[in-house]
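A single chain, nothing else alongside it, follows as C-alpha cells in the form predicted on its own.
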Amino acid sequence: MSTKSGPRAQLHVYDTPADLASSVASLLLRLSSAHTALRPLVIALSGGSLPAVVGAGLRALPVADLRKHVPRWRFIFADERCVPHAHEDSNYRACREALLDYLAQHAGLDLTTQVVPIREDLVGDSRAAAKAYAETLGSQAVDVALLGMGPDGHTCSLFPNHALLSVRDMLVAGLDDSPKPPPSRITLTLPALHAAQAVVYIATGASKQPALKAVLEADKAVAQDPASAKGVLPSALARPVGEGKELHWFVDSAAVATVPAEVRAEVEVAPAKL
C-alpha cells in the first residue's frame, strides 16, 4: 500500500438504532485496547445526532469496562460552531448533554483535563479560534475520528466545494460562510482526518441515501489517493492514509437502501468482524 493511500471502507449495517450503537461503542473500545502509546487515546467528536448514538452505546456497556478505558480517553472536537459552551448550537454542549457528563460521572472522565473545548473568549473570531484550537492540541493526531455526514454529503465543517477542503498547511481552520447556520465555526482539514488512525462515521436515515451511494461509489478509487482525489463529497475525503488504518461505515437499513448490490458487496463486513 502507498503511504498515499488509506484503507478501504468497512460497511456495517443494523436494522435497530440499538444494536448500531452498541456495536460503535465496542469498536471504540477495541481501538482503545489497541492503543499502546503512553499519551491519551484522541478521539474527535462531531455535533449533529453523532453524540446520542454514541452516548447510547457508551451507556449500555459495563461500566467497569468504561472505567479501564475512558481515564486514557482525550476528547476534541472535529468541529465546533463559534457560539459560547451554553448556547443551544454548540457541539460541546451537545456532547456534554449526551455523553461527556455520563463519563464524568461513572467512568471517571476529568471534564477539565481530558476535554478540549473552543475557547469562549474567541468564539467571535473563527481564525483565532481554530488557531487557538490547533495550538492546545499541539503535535497530538487524532486516533478515531467520531464523524457524521450531512445529506449534502458534508463532514465536520468541510463542505462541498468549498475552499477549505484544499488547505494542506493547517489541521484546524476557521470558516465564517457555512452553508448551514451559524456561519462561523472551526473544524479540523483533511490533513488532521488524513493522520487519524481510524476513521468512524456513522450515517442514518434515507436523508442520507444519495450522499452514502456517492461516497460508497468512490471509495475504491478515493483510497487509492485521498489527498489528491477531486470532485468527490467530503465524506469521502475525510479518511485515514496510510498503511494500518481504519475506515468504518455505521449505517441503518434506510441509509444504504439506494446503494447498489454490488457496491455493497465490495465493503460490507459482518458485524462480528469488529
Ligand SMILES: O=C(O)[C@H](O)[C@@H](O)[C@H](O)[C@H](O)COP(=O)(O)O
The other form holds:
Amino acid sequence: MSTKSGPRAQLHVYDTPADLASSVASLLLRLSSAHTALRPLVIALSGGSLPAVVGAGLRALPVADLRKHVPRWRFIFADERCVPHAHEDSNYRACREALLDYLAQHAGLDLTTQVVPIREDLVGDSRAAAKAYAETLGSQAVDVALLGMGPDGHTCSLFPNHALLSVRDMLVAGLDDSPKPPPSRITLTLPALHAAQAVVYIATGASKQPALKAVLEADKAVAQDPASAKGVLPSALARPVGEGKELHWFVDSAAVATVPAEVRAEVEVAPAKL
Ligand SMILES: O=C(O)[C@H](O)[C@@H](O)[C@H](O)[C@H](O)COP(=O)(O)O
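Beyond the form predicted on its own, can we have the form predicted together with the named molecule?
The next block holds the full complex; its first chain is the one shown before.
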C-alpha cells in the first residue's frame, strides 16, 4: 500500500433504524476498546439526522459499558453552524439533546471538559471561529469521525465543487456560503479527515441514493489515491488515508437500492464483521 492510499469502504446495510443505530454504537465501543493510548479518544460529531441515530444507538447499550468507555472520550464537531449554542441550528445543541446530556447523566461525561463547542463570542466571524477551534484542537488527529451525507454528496460542511475542497494547510476552515442553511459554518477539512483513524458515515433514506451510488462506485479509485481523485463527491474524498485505518458506511435499504449489485458485493460486509 502506498503512503497515499487508504482503506476501502466497508458497507453495512440494515432494514431497521434501530439495528443500524445499535451497530454504529457497537462499532464505537470496539474502536474505543482498541484505543490504548493514554490520551482521550477524539470523536467528531456531525449535525443533521446523525445525532439522533448515534443517540439511539448509545442509549441501547448497557450503561455499564458506557461508564467504562465514556470517561475516556472527547467530543468535537466535524462541522458546526456559526450560531449561539442554544440556537435551534446549533449542532452542539442537537448533540446535547440527542446524546451528550444522556451520557453526562448516565455515563460520567463531563460536558465542560470532554465536549468542545465553538466559541460563542466568535459566531459572527466564521474564519476566526474556525481558527480558534483549530487552536483548541491542536495537532491531535480525530480518532473517529461520525459523518452524515447530504443528498448532493456533501459531508461536514464540505460541498461539491466548493473551494474548501482544495484546502491543504488547515484542519478547520470557515465558510459563509454554505448551500445548506445556515450559510456561516466551520468544518473539518479533507486533511483533518485524511488523518482520522476511522471515518464512519451514516446515510439513510431514498434521497441519498444517487450520492451513495456515486460514492461507492468511486471507492476503489479514491482509496488508491485520495489526493489525485478529481470530480468525485466530498463524501468520497473525506476518508482516512494510511495503513490500518477504517472507513465504514452504515446505510439503510432505501439508500442502497440503486447501488449496482457488483459494486455492492465488493464493499458489503456481514453484520457480524463489525
Ligand atoms: O451541520 C450539518 O449540516 C451537517 O453536519 C451535515 O453535514 C449533515 O451531516 C448532512 O447534511 C446530512 O444531513 P442529514 O443526515 O440530515 O441528511
